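Here we start with a single chain on its own, the form predicted alone, put down as structure tokens.
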Amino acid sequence: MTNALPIARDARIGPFTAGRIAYGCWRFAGSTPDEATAKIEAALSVGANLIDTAAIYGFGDPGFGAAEEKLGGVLKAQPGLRDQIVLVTKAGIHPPLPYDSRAENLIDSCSGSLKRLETDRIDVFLIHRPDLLASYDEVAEALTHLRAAGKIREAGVSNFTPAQTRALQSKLDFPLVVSQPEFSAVHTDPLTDGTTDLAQELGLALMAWSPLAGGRLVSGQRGEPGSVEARVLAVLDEIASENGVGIDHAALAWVLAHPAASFAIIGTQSPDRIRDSVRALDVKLSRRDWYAVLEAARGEPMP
């Protein structure tokens, strides 16, 4: 019996398979076409085929769905490009209301999103955060409606809780497929919160964003003395010496050894860093490393 922990290279999303390194459009607006373009290729080139963005992205003077339009560009240019990628995108997020979740709504936002992208359907469509002001009879209603209408495949969800995804699963006839995290060896909360259990519970595909916390667990950072970021970055410099990797292969490998843990959302603006990330995948990881991870982060050993 091998030590290693198992890491996929592919996991399923709904009735898609994609590469466990998905790329997140977050800062993709002020690319230039030929640079979004390379990214997206780079991507792809690896099997990076999950690619993530939202009407928010970019959000600015001119309005919403800067990232959308640039990654609209792309596909236009290379319509060949579409099936090669599982599109997921977001609504909900409307500063400065800050959320609005109503069905007409979310309905307007993936009509939107849907000319920018330059596509006649999102894969998977997601209600980027809760509307604590819409009723989950009226995000079923658009969500229904737009499956139906055939403006997207699958739908899911991001920052929820547990309970607001089982919520709203109560009053859909079809399941939800992704619950969209924040999850990371320095923010944990997900392993104690319920929601890599309730993933695992109802199939979800959980997609980790900032597996990388914001740049903070990568090569070269050190965190505070004695802050949760020193902790467990001296503990994943161990991992990444002994796999021959950088300390970001091994924080995203820690995140994708998880079982509920489908995908980690990559969000680099280089090409080269985009074809790297995938070593990931091929670290080795032992139960005791990937626990020692999780103390590091926790200051205390497991009771």
Ligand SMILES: NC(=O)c1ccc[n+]([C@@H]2O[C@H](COP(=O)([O-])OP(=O)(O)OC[C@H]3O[C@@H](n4cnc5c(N)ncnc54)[C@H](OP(=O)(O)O)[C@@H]3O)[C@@H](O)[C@H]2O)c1
Given for the second form:
Amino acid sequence: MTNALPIARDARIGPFTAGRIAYGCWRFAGSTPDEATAKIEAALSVGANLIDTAAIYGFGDPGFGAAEEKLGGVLKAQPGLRDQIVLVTKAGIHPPLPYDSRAENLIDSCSGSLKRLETDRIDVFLIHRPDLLASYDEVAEALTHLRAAGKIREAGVSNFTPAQTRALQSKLDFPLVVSQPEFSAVHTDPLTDGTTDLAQELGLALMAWSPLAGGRLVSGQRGEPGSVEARVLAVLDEIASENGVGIDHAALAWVLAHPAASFAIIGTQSPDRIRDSVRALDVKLSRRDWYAVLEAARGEPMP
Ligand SMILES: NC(=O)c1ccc[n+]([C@@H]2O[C@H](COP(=O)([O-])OP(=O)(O)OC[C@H]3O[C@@H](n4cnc5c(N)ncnc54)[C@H](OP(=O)(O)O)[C@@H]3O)[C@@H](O)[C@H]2O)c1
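Given the form predicted alone above, produce the structure of the same protein in the form predicted together with the named molecule.
Zooming out: every chain and molecule, the one shown earlier first.
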């Protein structure tokens, strides 16, 4: 029996299958059309066919909807790309409210996303953050309507607690397919707050956002002395050296080695880094390596 934790290359997301490195468009809105095309082509060239965006991405500069518009431009110029992509977008964040998941707003937001993305359907539509003022009944009403109308294929949640996810699921007569929490070697809450457990219980594809902690878990970073980053980077550095890869690959492998973690959504703007990211799938992590990273994050040994 090999000592390395298994890291499969693909995972299920509802009825779809996608590469376990997903590409996220949060930082993508400022790209030129050519740059945007190069990033999406780089992702697809290495099997990263799960593309994550949101109506809010681009808010401020250049503006609400700008990341979807940019991706829509790429899809319009090359219509063949749409069928190669599992397309995820999100709704419900509206600064300065900050959230609005009333049924009418979710339905309007989906229409806006479809237009900007130059497509006729969203593969997985996520509620971006829980709106504490929207009842689960009305959120479920919107998702049911959008799914019946064929505007979305499947639905899911992001940044929901397990109790919030269960409450929404209880109002739906179809299964949610995605839970998208922040999850990285320095943000390990999903391992202990019930998120990874519920994903396995309900069969949700877990999409880890900011798996490199937004750029804090990459080669060249050291972290403030005594910080969680410094401790985790030291352990990841050893794993990276043993495997002949970068710290970013070791950090992605750590996320993907967990049995509930279906996808790691990377956000680099460099096509070379996008292509290189799949080296994470070949990292050999032992059980001891995995727990050593978690112990570094906790700042103490496992009990
Ligand atoms: N659901 C939510 O609420 C939520 C929230 C946040 C994000 N997300 C999703 O998660 C995606 C990823 O988030 P993220 O962008 O924070 O992810 P990330 O991959 O953890 O961080 C990306 C950042 O790391 C830097 N980086 C990556 N590799 C590097 C390397 N080898 N050396 C130096 N810098 C490196 C990138 O800079 P370069 O561009 O210079 O490489 C970029 O600034 C987003 O696009 C979005 O789709 C979802």
